[in-house]
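This document starts with one chain, in the form predicted alone, laid out as structure tokens.
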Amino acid sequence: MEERTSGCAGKGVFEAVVVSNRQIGDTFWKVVLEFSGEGAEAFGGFQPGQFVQLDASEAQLPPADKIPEELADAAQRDILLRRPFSFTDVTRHGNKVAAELLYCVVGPATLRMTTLKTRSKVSIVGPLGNGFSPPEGKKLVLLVFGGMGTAPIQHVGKALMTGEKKNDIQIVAFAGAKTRRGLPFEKLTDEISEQLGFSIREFARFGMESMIATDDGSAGYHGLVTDCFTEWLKDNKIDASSTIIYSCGPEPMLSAVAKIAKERGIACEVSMERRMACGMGLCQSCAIECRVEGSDETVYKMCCEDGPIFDAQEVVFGH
């Protein structure tokens, strides 16, 4: 894992070629994009936690019988703004860079993305924002995430477990969703693997332990992922000073993780999400209220430019 970057140095508008685009669940898809030339140079150093803005306006709608009923009306809207995404993986192959993007079909833009064909081209703005900081001096990395928050978390996990310090770090991942159908993974592991603490293939293949929590109990722990995480912390004696938490998901979950980290004195970074019209700090639409160290004052920072990764104790979460 390379040194954390901040800001948007090296960003630009690049053309990516679609290598594959496949459905992996009821509403989840994975598209692999390939960059060459200046795009490969820019995205070769993409940091886990950074994001891109994708233009889906030129993609076609799927046939009427493939459009979910709940999206029938929204599907007809024009796509005016780019959509922000994090990558689940970025790999270099010779002079080209492949980036895997996970998306969930929730509106007109992501619905159109399902029609992207192999060899079609997509306009991408990036790399944008900052990445997770390297876990310097840390021996234990805890990944806590919910739903689509898996994207940057998968990326940071793989980067650490394939990096130079992979033998010095233990990683445990905690994935949450409302139901089993809300887990954005291709396939869960078998029962024996789950009992050994390797529930999610995307993490298990890199030697990372993982646990699942669903609100309805349809998979793994019955309850909130933060409750599962809290129980694990109670059952496992850890050295807080040599531990760091990386978290991404719904804001109430991030707020709970930040509280857990503060109570136990564990370093914690969270990946925040806001509606981002431009992704470059120009439109000022993605403000995050943050504490000013050493005072009672707060300031507003831009999620796209100052984040999306923030120190958990810096963020003022809503109640």
Given for the second form:
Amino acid sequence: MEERTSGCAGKGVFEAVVVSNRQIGDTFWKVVLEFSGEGAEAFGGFQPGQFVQLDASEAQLPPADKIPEELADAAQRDILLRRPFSFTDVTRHGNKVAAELLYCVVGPATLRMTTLKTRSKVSIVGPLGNGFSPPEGKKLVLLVFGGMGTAPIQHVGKALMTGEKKNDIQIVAFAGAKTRRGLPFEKLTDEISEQLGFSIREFARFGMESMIATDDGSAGYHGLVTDCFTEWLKDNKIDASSTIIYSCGPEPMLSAVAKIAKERGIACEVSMERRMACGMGLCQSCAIECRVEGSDETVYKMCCEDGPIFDAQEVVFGH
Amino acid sequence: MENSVDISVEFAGLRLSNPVFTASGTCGYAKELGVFIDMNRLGGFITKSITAEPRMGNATPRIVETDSGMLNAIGLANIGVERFVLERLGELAEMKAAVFVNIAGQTVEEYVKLAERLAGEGAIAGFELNISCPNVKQGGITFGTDPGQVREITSAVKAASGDKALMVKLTPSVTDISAIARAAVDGGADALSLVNTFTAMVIDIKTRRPILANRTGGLSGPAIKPIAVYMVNKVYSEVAKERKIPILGMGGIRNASDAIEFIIAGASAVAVGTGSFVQPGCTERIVDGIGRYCSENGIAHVGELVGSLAV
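Output the form predicted together with the partner chain next; the form predicted alone has already been displayed.
Time for the whole complex; same chain goes first.
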């Protein structure tokens, strides 16, 4: 990982070409986008944790029989605004850059995205926002994430384990979801251990240990990922000062992770999410309430420009 | 292509290179949009609303998308006039576009103080008086719906504005927008901008709660365009034409065709807001497209189009 950048200078509106677009499990999809020319230059510098705004307004709806019943009403709605996504991976191939985007079909835009065909073009604004800080001086990186929060976490983990300092750090990943279906991974081993292991291929490939927790116990640890994480912390002696947590997922989960980190004096960064209109600092929609150091005051920072990565202790959770 | 045609406009005593503005609250303080476009290609730039004291704005969610539109309830979040002068005016001074500062307050005195504070700043060409924000509890729209108050606040701010142009931004959430427009002109407005957003609500049927933390928000985007075009034409034909007051038309403009509709309806210039969120470069394309339309239709000067509606 290179230096963390804020408000990346290379951001712009770029056209990406769809390389592939396929379903992963029941609810998730992965589209691979390719940038060339100026887009490749801009996205070659994409930092894990940054995001993009994708315009899905021109994509077609799937045929009526392919639209899930619960989305039939939403499918009738025209879409106007771009949608924010982070990447699970960004790789350079010669003078082109490929970016992998994980999405979950939840509304009219993501429904349209499922019909994006290979070689079709998509308008992307980015790279936007900051990225995770490089783990300077840290030996242990703990990744705690849930559902769609997998995307930037998978990227930061891989970037660290393939980067210059890969031999100096150990990474342990804790993936959570309500049920097994909510885990956005290609292939899970049949027997998902409750123990730490190499059950998630996407993490194991790069030498990261991983553990799964599901609220209903349909895979791995039976319970919340934060409970699973707390138990692990109890069982393992770690040196808080040389450890950092990166976390992304639903806000109650982030809030719990922030609390755990505070109690144990572990550095922690969280990836936040808000409804956004522009993602570029124009509209000021995506306010995040933040503490002002050394005072009782709070201020609103913008998720798109000041984040989406924030110091966990800075954020006032509760949304 | 637009070499043969003149798309410059005379607007509230200012000579603008073209009739395209960015709308208040949709391009930050300029630097944010400047990453994506050449701001010098704009005819005019309007800052987000500036208030006497900094404002944090409303709780989130502050936006929600609707059919062909969106609701916002930002709540006039801004850094306050003193920081604005100190930190942002410098960048604005370098812009070729005419800079209008949108001012908002809770009392007439507050608006007057803001105008007095900024009237001496050379970087500013004019003020846009925000008496139409639907998302704050005091001030904003409560002024803009009563002709008596509109006239009073306009004349008070005009007296404090020195040589700056004063544009009054109108809300569409009234029975007769022409009555409000007339009051603003009577009060001394040099220009009118319309329309601000329409007060609206979206409900989450699972929770039965409004989606926005503010409960209601302002509807913008293509959904409001035909109503905005109608209102511009109404104000043009009932007030502005006779009183020779230019209109800055806005509401759902995304491309040059949209902009030209507003100009034909009676707008001397147009502003783009929500459109920039989706296509940050759309203002530049609109400038080019207006030139192309004039050229293709044998219009030597864009001014000939203003209010050219055939009836």
